[in-house]
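First, one chain by itself: the form predicted alone, in structure tokens.
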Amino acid sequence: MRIFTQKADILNFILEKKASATIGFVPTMGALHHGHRALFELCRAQNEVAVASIFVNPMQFNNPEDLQKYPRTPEADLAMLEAAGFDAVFVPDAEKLFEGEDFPQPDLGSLNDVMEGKFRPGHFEGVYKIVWLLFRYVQPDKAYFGQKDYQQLAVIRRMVQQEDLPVEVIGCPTVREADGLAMSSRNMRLDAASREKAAAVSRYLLSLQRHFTLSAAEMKAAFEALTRSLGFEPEYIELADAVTLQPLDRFSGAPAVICMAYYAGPVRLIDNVTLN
């Protein structure tokens, strides 16, 4: 596995491969875990060359201390990724990687309104201009990204269309542990009461998408009342078009999704689960 710090080597790296070869790439912002994986096998499995790259991205955080307690594991990465029999990785520098670069102008329109975008002002500004210049330097054919960051896979999709770059954008369904939680890099900061916890919360979620019942506004309730009962902070929970993931009062039966934001002590963790 090659590994690649500077943006003309790994560029030069793909040009020589892809007048011959389909380009897989799996951005990711290391602290790697089983949810990778899954990724990793699919990208390997449909394409002849495949590219990862590791890097924790400081514009897309708009708190600077979670930036900085953001878990970095590199040798164990460079292991997994090796063991995935990835080709090569990209593990760029910040200052150099931006370096001479001229970002585009995020339009997110009304994804920027909602969850995340509403909660987190400048974080999807930061995933769309560092996934626009890691797609000029890797030039995927298909790229891979989890379904646990929903939001996140309708940006980046919109971006691809906005831009008008020839990569196929493929999401990937959230790997979950035995108990339901939703493999994060984020879980590594959790003891082990609060994972307990957070496990409780995930299939709460799992039972909703199970059987869905309740308007929005009771959803919203309950939510509450069982984050707090478990000594967590609620952001948010929201019944949305699975598309536009603008906000619905009630589900119709066409598709829609159900994305939540909670902090456990000092850790906020997302969740979703899709209706229909």
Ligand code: PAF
Given for the second form:
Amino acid sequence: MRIFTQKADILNFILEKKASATIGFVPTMGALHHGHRALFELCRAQNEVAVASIFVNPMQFNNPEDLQKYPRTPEADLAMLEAAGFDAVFVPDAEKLFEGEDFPQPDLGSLNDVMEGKFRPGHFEGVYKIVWLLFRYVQPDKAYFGQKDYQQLAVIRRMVQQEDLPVEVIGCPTVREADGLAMSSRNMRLDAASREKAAAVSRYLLSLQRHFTLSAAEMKAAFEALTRSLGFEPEYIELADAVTLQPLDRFSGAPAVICMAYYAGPVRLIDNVTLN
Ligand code: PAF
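How about the form predicted together with ligand PAF, since we already have the form predicted alone?
Time for the whole complex; same chain goes first.
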């Protein structure tokens, strides 16, 4: 596996390959886990050249402490990518990556007014810009993202459309631990007791997916009571249209999603389930 730290070097590698091979790309912030592995396997299976990136993007952190505490496991990450049979990984350093770049101005529309957009100001602008930049140097035919970041996936699809990029964006199902907890790099920061309680919150969400009869207001009240009873701090839970992500009062039977965010101590966790 080739490891590139400079934009010009990954671009040369890509340009050499691109004439005769399809490029698959998995952008990551490292601290890789089994959820990432599912993305790597699909990317590897569907493309002749498989490329990943590892970069903890400062532009998407609205909270400096969250950026500082974001887990970093570089050796294990490279070992996982090597084992997944990847051809290359791009591990840029921030200063050089942003040098000389003229970023587009993200237009996120109403996607930015709800849930993660509302509670993490600037977050999706940062995601939009970094994914645009990574696509510029990796030039993927297909790019893979987890549905655990459901709203992020919608933002990236919008970015590809707005910037008119020839990239197929592929969303991959959330991978869960046996007890229901959605896999996330942030889980590494949970102590054993919080980890167990967080799994109970995910199981509540999964129970909503199996049989959803509540109004959004009833669901919000139940979520708040549950998270507080576990000693967590609820941020939001929303029933939303699966495509526009605008809030709904009730589930009508049309595709919808339930997204939630809460704090388990200092660790912010998100999860979602779709309703069809
Ligand atoms: O989902 C992530 O890991 C990040 O938001 C991404 C897409 C790699 C952009 O930094």
